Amino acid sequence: MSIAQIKAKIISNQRLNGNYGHLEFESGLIAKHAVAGQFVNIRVADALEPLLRRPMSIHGVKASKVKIIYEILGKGTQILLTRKPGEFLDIIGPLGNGFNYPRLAKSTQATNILIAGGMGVAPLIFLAEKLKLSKPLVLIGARTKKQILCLQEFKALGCTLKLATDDGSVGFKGRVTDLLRIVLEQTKPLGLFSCGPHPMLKTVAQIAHENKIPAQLSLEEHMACGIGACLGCEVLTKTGYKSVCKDGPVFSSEELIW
């Protein structure tokens, strides 16, 4: 695995709809290594604050460009809006494990679903493009319609989109993971790959079991270090105690003790 701790200039970097910010830096490196899935640090300034490095899952990369989504929730993601194109962000990456997608990548006859909750778009954009020659069906869900990311993007890439919301302002009202049974009624994937909030995944793992199909889930968990130092994203799983940051952040659903 190659990790590079570089300053990587930035082409864009601007707000989409709502509280989301889409940024777009130059490294070659960081693009020519990454696996859907990985992630990079980034230190939002120069100055002592905000301390921590705020980790990003890759959104995208293309030639030597990196993408990322990101919410914009606090003080660090809210000084990360006012950089400007041509500003230099210091960045390490790619870092942790991605989605194990070799096999399937090669593929037009797997069938495959992506689960999205929220955030949960951003890496998953990634993996998609990664899988676009199977078509994959991608389930996106999220509280309201104005928190649904990255569309048009899924449907560049061919996927057949379906959407949840929990006020049924769009697509199916209720969990995305209510939706997930219902597709599974009609379909059995070969794999399940999934990126949310922690409740998600949890039922998408049981999901998973019941209908015996293997998930791969991205956890997202509060990283302080990103390289597996600090010990302060550590999950239970059948084998011990594992750092979200350098173990995963995607694990197989049954490794994982919830």
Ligand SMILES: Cc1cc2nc3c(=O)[nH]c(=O)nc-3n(C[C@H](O)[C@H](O)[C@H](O)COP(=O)(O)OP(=O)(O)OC[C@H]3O[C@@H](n4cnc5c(N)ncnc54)[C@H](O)[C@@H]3O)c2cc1C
The other form holds:
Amino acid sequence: MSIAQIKAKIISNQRLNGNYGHLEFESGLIAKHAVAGQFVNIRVADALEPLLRRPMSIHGVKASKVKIIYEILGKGTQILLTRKPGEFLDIIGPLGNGFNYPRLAKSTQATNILIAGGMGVAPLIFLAEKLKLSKPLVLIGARTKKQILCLQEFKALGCTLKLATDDGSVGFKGRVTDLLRIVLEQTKPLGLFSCGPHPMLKTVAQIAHENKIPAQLSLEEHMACGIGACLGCEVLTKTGYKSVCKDGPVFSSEELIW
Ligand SMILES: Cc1cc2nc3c(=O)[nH]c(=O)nc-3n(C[C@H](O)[C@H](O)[C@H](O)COP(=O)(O)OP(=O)(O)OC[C@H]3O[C@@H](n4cnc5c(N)ncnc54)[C@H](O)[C@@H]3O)c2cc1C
Ligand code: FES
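Pass me the form predicted in complex with the named molecule as well; I've looked at the form predicted alone already.
The next block holds the full complex; its first chain is the one shown before.
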């Protein structure tokens, strides 16, 4: 595993869809070694505040460029949005384990279902690119139409898309996990891959268990060090406590104790 702390040059950083940002930075090393599902830990400012780095999933890589997308939530992401092309960001990565997909990546037959809740689309685009030969089915859930991201990117990869919104402004009206239950009445996929809020992942795990389908879930715990040193992001698994930043963020659904 090659983890580096680098000063990465920002190539572009733009506001996206109102409350989101899309940032591209230069790092041949991270681009070369990144696995879908891994993340980078970004120091958003050179000042003392905010002290803690902000973890962001690797959204995609192209040659020596690495992309992330982020929701502007608090101080860290607000500062990140102000950072300009040509400036440098202190970044550690690639971190974590990532999804386990090499066997599936070669298959043109496999049906895989990717389930994203909100910002959970961020790592799943990178995964969809790796699984594109099998044209995965992608389910995206959000509160409302405006919060559904990356549709064109998934379409460009040949994915079939199904959407769910809480308010019914687009797609199925209800939770993406209810949509998943409906889809599974007609399809028996080889695997489920999911990223999103904790309650959603818990339901995906239950559905996977009921349908006897293996599922890989990417958790977004609050983090401090990001390298397994502070024990701040531990989750309980069948083999004891594990850190989301080092042993995860991707866990098999059967491994986790909810
Ligand atoms: C492995 C991993 C990958 C992630 N990938 C992405 C990504 O690709 N894009 C993205 O937008 N966000 C991602 N996140 C979440 C992101 O790190 C936080 O949203 C960000 O750190 C918030 O920083 P802030 O200073 O803007 O907000 P803060 O001021 O720190 O917090 C603002 C609000 O966001 C909530 N929040 C903070 N951190 C998290 C977190 N880790 N998970 C859930 N809620 C949080 C806080 O509870 C608070 O309500 C990821 C988190 C992890 C652990
Ligand atoms: S954030 Fe420190 S151990 Fe995971």
